[in-house]
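Below you'll find only one chain, the form predicted on its own, shown as structure tokens.
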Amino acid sequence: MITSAIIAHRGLSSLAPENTLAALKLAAAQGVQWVEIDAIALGDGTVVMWHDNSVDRCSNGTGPMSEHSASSIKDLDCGSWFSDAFNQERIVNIEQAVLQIQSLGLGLNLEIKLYENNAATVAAPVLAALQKHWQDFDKLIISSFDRTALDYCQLHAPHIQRGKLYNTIPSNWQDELKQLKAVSCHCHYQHLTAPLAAAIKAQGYDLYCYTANDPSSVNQHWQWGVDAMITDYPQRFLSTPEPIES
């Protein structure tokens, strides 16, 4: 289970381009203990640290991920859109990301994004990288909106903790978390209620909310028993370590 109440979303994405080595390094430098990143497959099967299903928004390239390969993305600039200071940032594969996070001593919430791919295409390379390089499995959790991705991880790496991602938590959440042998439930902070939080916690699950960027907007969530906030602005939370009483 996650052992830090504050998790940097896509690395420290408010101060560096998201899902880059710079964002990971800056998170560690700011005192963040856990990061969240995304894993997605290219057309040649290479899995990279990236969120979108195209390179358009966060690089100087164009096109869907399915039309790219390790070769075609290696020289893309994925930092200048954020700031000229990051113009040397590149898209990295998941093994490079795992090695960087491990070297920084950070905990990792790794989100698998399938898009049009099957579970094995994305999850198998992720699990291979983790099995090869990860050391402390208490500081690792795999999460996904895609049930099939988590099913694959449960079958092939049952020792790795799993968390189910939701936007709005559905009525069958209890059955799904039980079937997945999940340790946590992750949801959008705006869609959580006190009774639902209490029910999830009563069943013994950790509860994580995304993407809360204003500490004052989630004061009540801490009181409901939320264990961690995934945020673009961990520095705001770390400067206010105690939740403000409402």
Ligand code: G3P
The other form holds:
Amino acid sequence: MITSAIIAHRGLSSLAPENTLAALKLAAAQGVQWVEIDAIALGDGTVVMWHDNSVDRCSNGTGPMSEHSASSIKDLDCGSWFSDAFNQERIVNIEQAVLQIQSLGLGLNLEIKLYENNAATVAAPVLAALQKHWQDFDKLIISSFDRTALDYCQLHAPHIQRGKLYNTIPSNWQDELKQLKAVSCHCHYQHLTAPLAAAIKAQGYDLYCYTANDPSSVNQHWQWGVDAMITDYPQRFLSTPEPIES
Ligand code: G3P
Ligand code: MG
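Given the form predicted on its own above, I would also like to look at the protein as it appears in the form predicted in complex with the named molecule.
Below: every chain and molecule of the assembly, starting with the one above.
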């Protein structure tokens, strides 16, 4: 069960470089209670907190993740692309990320991205880090667009809550969420409709939307029953009055 209506996307990614320790710390400092991060595998099997399938956009390095290893990313600067103030930021592995989030007392929506990897390559290190360091499993949810990643988690760590990510929610959502024993359904905010939201809520699922950055664009979503909004700008939502129950 989600315990906060606002989730900082990739950490507080409007004020710090996404998926960095700085973005996590800033989220906590701004009063955010939950963060969303991405987990992906390098070529040597190291799983890192990172979104893209290459280091090009968010670091001073180049190349696909499959051609990188723990040693090749170690010294990459993943903060200067955002601002010089963050030039000390480095790509961190998932264990470091989980430890930081835990120590900040934040809730975590951890998104597994497989890209070309199989489920075990990414999910096994993620689950190992969570089993080792995570304490409050009510404040943790694993999500993924990749069904096989969630199947793997269901099999190997059934006690960890799962949510299925969609861009547009497909017609078979009910079967899929049931098979996954998911607790939540996550979709793009622009693709949600009132009847769909009502149907999902009627089945007892939590409903998350991403990535809404203008609070006025999702006024009606709260009325439809959306439980949590994933946003790059939690500060805009946190300074807005709480949504009013209809
Ligand atoms: O988990 C919601 C959102 O992060 C999914 O899209 O591409 O930003 O990881 P993306
Ligand atoms: Mg994500």
